[in-house]
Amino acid sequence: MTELKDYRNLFPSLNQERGGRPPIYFDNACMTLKPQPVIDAILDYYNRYPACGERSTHWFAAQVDKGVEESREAIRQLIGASSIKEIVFTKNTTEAINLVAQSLRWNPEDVVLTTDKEHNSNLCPWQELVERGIVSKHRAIPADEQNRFHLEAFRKVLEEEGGKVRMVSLCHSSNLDGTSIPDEVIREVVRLTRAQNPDAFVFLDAAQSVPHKQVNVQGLGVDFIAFSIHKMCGPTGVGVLYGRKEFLNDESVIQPFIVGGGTVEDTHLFGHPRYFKAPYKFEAGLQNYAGIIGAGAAARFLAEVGPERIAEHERVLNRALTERLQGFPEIKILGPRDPDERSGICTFYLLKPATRFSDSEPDIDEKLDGRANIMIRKGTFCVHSWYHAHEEQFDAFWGGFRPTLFRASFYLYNTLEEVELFASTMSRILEEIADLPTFAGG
């Protein structure tokens, strides 16, 4: 078996230098780097058979169709789906969630439940349904004191709604702090949801889980999951919606989202079009064939590396970084104290007001990039709602200070040496600002 460290050599973007230093890429929760096998698969399409799929029967088109279906099969295997007919290609996680939100046949009294720290992609589509009067309510399940999914809080909200919950859509792993909902808890969520309403669905935003650990949709028992290929060593502009085939092909449950070329088997000037079966009736228009073929290469690459090896490697890195950051009294880590519960994400902030810096907010990320080519993310990570919900808490503790969040996120090609360089560079940056007024908090 290939050692995990040896896979690093397959990523061309890591084999370069700036200022005599290699890149250290800790922004993997946003997008991962691309290995040579994925790049080769994309170039192979453009170099050898850059034709249209699903329509023609010639030599090039047959290769396109073969490549697309092989990708569907590779993704089916990666997530443990029962059929390639359950794998719908979209542009990204956002489109996949919107597809379900806009296509399900809702009842006006339906209620949608999410967590209280959803990415905008798993919040806005459901809020829009409420705004348009398509469903009656959206409710957010409050997290526990360590920002983890709270099963008892979920149970309480479910009971309060008295059988009206039609959709439970949860972030499987949070892009905010890396916390995941354990498999056994998801199975209990499925059981409880169906017990109160047999017509309800459970949906997982798996954008931060499928790339980083083993996900088996049949074992979880969920109805839908969505994820993006650009977060799992693949190209941009390709996402996946998994849906149980008995739902995808039942027009009394879900109808086509965008219709037209590629979705219809036959049409007449008058009358209802005859749509293909899933997944094709949800894949309107000419597709991103190069991207989809690259997605299959990415899925095969991850299967070869091994999702559980990736998960354990990320935990090792997070333990090491957490230990180092806990040695800085100026830094507070967001989420559970145990790094094993934060997978490959370490989000932190400085325990001092932003106004004590020369600019409007800390520039730790820019300093890390400029000095050591260390790339992290700063901001609210598309979880504005969580940040705003905690403004009063921040105000009460820090007297008007709303901290800037920084996120370091790992992947299979990162190393302990990179973590050490991150920590030592942070130490020097913190020393430089130590002459500013005493740090607040603790």
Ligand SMILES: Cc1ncc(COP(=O)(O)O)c(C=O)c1O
Given for the second form:
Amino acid sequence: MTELKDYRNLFPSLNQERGGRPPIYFDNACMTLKPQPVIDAILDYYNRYPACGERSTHWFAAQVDKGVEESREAIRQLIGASSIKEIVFTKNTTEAINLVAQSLRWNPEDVVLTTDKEHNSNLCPWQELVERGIVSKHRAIPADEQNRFHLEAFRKVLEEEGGKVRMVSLCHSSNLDGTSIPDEVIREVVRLTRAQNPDAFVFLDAAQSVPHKQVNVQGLGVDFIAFSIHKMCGPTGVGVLYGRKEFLNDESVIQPFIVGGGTVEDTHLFGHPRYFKAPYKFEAGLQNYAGIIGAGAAARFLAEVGPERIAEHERVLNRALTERLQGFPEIKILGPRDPDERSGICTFYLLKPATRFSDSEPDIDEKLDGRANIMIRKGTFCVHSWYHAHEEQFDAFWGGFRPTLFRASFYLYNTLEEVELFASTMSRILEEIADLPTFAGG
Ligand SMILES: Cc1ncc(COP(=O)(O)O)c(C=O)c1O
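Please show me the structure of the same protein in the form predicted together with the ligand, now that we have looked at it in the form predicted on its own.
Next comes the full complex, this chain leading.
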């Protein structure tokens, strides 16, 4: 078996230097780097058979069809789906969630539940349904005191809605702080959701889970999951929607909202078109074949590396980083104290009203990048709603202080040496800004 550290050599983007130093890429929650087998698969499509799929039958097209279906099979295996008919290719997670939001046949009294720390992609599509009067309500389940999924709060909201909940769409692993909903809790969510309403669905936003750990959709019993291939060693512009085959072809439950070429078996000038069966009826228009074929290569690559090995490696790195950052009194880490509960994500802020002396000075992320090629992310990570909901809390504790969040996120190719370099560079930056006021608490 190839050792995990040896896979690093397969990533050409790591094999370069700027200013005599290699890149240290800690922005993996946003996008991961691409290994050579994935790049090769994409190039192979463009070099040898750059034709369309699902329409023509010639030499090149047959290879496209084969490549696309092999990708579907690789994805099916990766997530433990029961059939390739349950694997729909989309543009990304966002499109997959919108596809379901717009395609399900809703009742006006339906209620949608999410958590209170969703990525905008698992919030806006549901809010739109409310705004357009398609469903009655969206409610956000409050997290527990360590920002984790709170089963009791969920149970309470379900009860309050008295059987009206039609969709429970949850962030499986959070891009904000790395917390995941444990498998047994998801199974309980599924049980409770169906008990209050047999027509209700459970959807997992798996953008941060499928790339980083073993996810088995049948074991979890959920109805839908969505994830993005660019976060799992694959190309940009491809995502996956998994939906249970039991209802994907039931037009009384779900009907595709983007239709046209590729989705249709037959049409007449008048009357209802006859659509293909899933997954094709959800894949309208000519597809991103290079990307889909690259997605298959990425899924095979991840299966070979082993999702659980990736998860464990990320825990090792996060423990090391957490220990180092906890040594800096002015740094506060978001989410649970135990790094094992934050997968490969470490989001932190400084207990300082400002992280630089003037706006013209580079901020911490820019300093890390400029000095040591360490790439992290700053901002609200598309979870604005969580940030705004906590503004009052920040106000109460720190008199109007709104912290800037920084996020380091790991993947299989990161190393303990990189973590150490990050910590030592941070240490120097903190010394330089030591004269900026610091809050005592946190
Ligand atoms: C938890 C989560 N959900 C959804 C998304 C949206 O993914 P995409 O932009 O690929 O659609 C992201 C991206 O960062 C994410 O982290």
